[in-house]
Amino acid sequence: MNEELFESISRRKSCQKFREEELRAEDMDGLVDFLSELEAPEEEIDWNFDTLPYLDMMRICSTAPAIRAPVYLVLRAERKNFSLQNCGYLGELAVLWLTSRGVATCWQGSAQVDPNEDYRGSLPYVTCIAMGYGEDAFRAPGEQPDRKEAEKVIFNRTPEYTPILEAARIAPSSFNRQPWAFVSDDRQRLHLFRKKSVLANPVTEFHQCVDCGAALAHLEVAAKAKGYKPEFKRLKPEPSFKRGLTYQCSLQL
């Protein structure tokens, strides 16, 4: 599975148009049964993941997604810190498992839910995943995504671990702002770290904080593909690097 996850991170793109075709039953069943079998990287947040059609999504939100499609992945957790990043990691595994599978998927980070419309007895509503069958949803072999230059966001020692890092370097992003720096050091850690908003922005750091979750996916996934045995840390005392960064996580290999 692993391999097939990691094949679909230089495939999928954000898709643009979906048609309006319910999903196959076995892809919204095998979807329910992936998602239900992860371990988000801070095991003790409490999250959980609804599927709904268009017009049930259209009832709970404020702010309507950008993009329709036939139906969403909503992501949910408890308020705590590094809950944000476990929906982004959570999100993007299973963005990665739909691509392999031949669904289309964009993220929608501009849909809001009021919360006293949405379901009673929910977790905190943070992000949606719209989802379908589109023409033109995957990448084609060859084809490079709109990132940054490796050296803006890639500080490597070890040249083995190029690929893995070049893998989180083209995971998606809110408006492709990709608020990441990638640090590995001599003890076979990859460090995340993530980029401050400007003036603080509430809303910017939200979105940046899912971002760097869909970062570490990838990081994961290339790693596990290059036969290492990663395990997520929060080390302390925190690494640093350059100010203006703030650590998320590392990834001991």
Ligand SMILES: Cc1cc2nc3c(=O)[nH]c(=O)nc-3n(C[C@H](O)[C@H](O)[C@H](O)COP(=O)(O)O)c2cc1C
Second form
Amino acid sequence: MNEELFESISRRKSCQKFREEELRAEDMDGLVDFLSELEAPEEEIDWNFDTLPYLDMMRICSTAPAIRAPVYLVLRAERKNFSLQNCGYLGELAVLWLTSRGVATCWQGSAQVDPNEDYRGSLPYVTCIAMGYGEDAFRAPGEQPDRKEAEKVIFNRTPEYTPILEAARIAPSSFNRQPWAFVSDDRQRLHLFRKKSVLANPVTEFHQCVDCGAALAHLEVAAKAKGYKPEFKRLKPEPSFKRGLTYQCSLQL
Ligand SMILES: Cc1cc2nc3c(=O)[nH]c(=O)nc-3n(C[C@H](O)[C@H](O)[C@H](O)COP(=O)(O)O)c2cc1C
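Alternate state requested, the form predicted in complex with this ligand (shown: the form predicted on its own):
Up next: the whole complex, starting with the chain shown before.
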């Protein structure tokens, strides 16, 4: 399974137009089984998910998803430090799994759920992902995503880590802001830092914490594909790198 997820990293892209076609039952059931088995990097934070058809999604939204899709994966989590990052990680693993099945996706950070309209007793809404089938929904072999150059976001002197860090560099992010820096050290660890947003806008910071989780998913999948047994760690004391970067998480290879 990890090999398929790894192949999805270069194939995945955001689908802009979905067909009005229900998800195949085996894709929906498979997604539920896949997500149910996952553990987030911060294991003690409660989270869960729903799959909501378009009309059910519209019913709970205060701001509708920008992209109409037959179904949405909704991620919820209790509000604690790193719960947004957890949801980014879980959502992006789901995206990679769906990509491996030929299901098109697009993260929908702009969709907002009204807590008063949300299902009673559910955990706080975090974000959602549009899912379905679409035209031009995947990258062709060799097609390069539009991303910052490696020199701007990867700080690494160990060549064997390069493919792992490259996989993280091409992770999706809200408005393609890529709010991250990836730093390796000499103890087989890869550190993820988040760039503080210039105006410290809380909405932007919210999405950028989710983005960091998506990058962690790519790091882990790529590390496993390269034969490592990676483990997430939040180090104390926290590593520091450059001013303006917030430490998020490390991956021990
Ligand atoms: C947390 C998150 C939120 C996003 N929100 C939206 C959104 O609201 N609408 C949208 O069209 N794309 C959204 N995207 C998709 C990004 O715009 C997209 O990943 C980025 O431009 C890179 O393009 P690619 O996914 O095709 O590689 C979001 C991505 C992430 C990770």
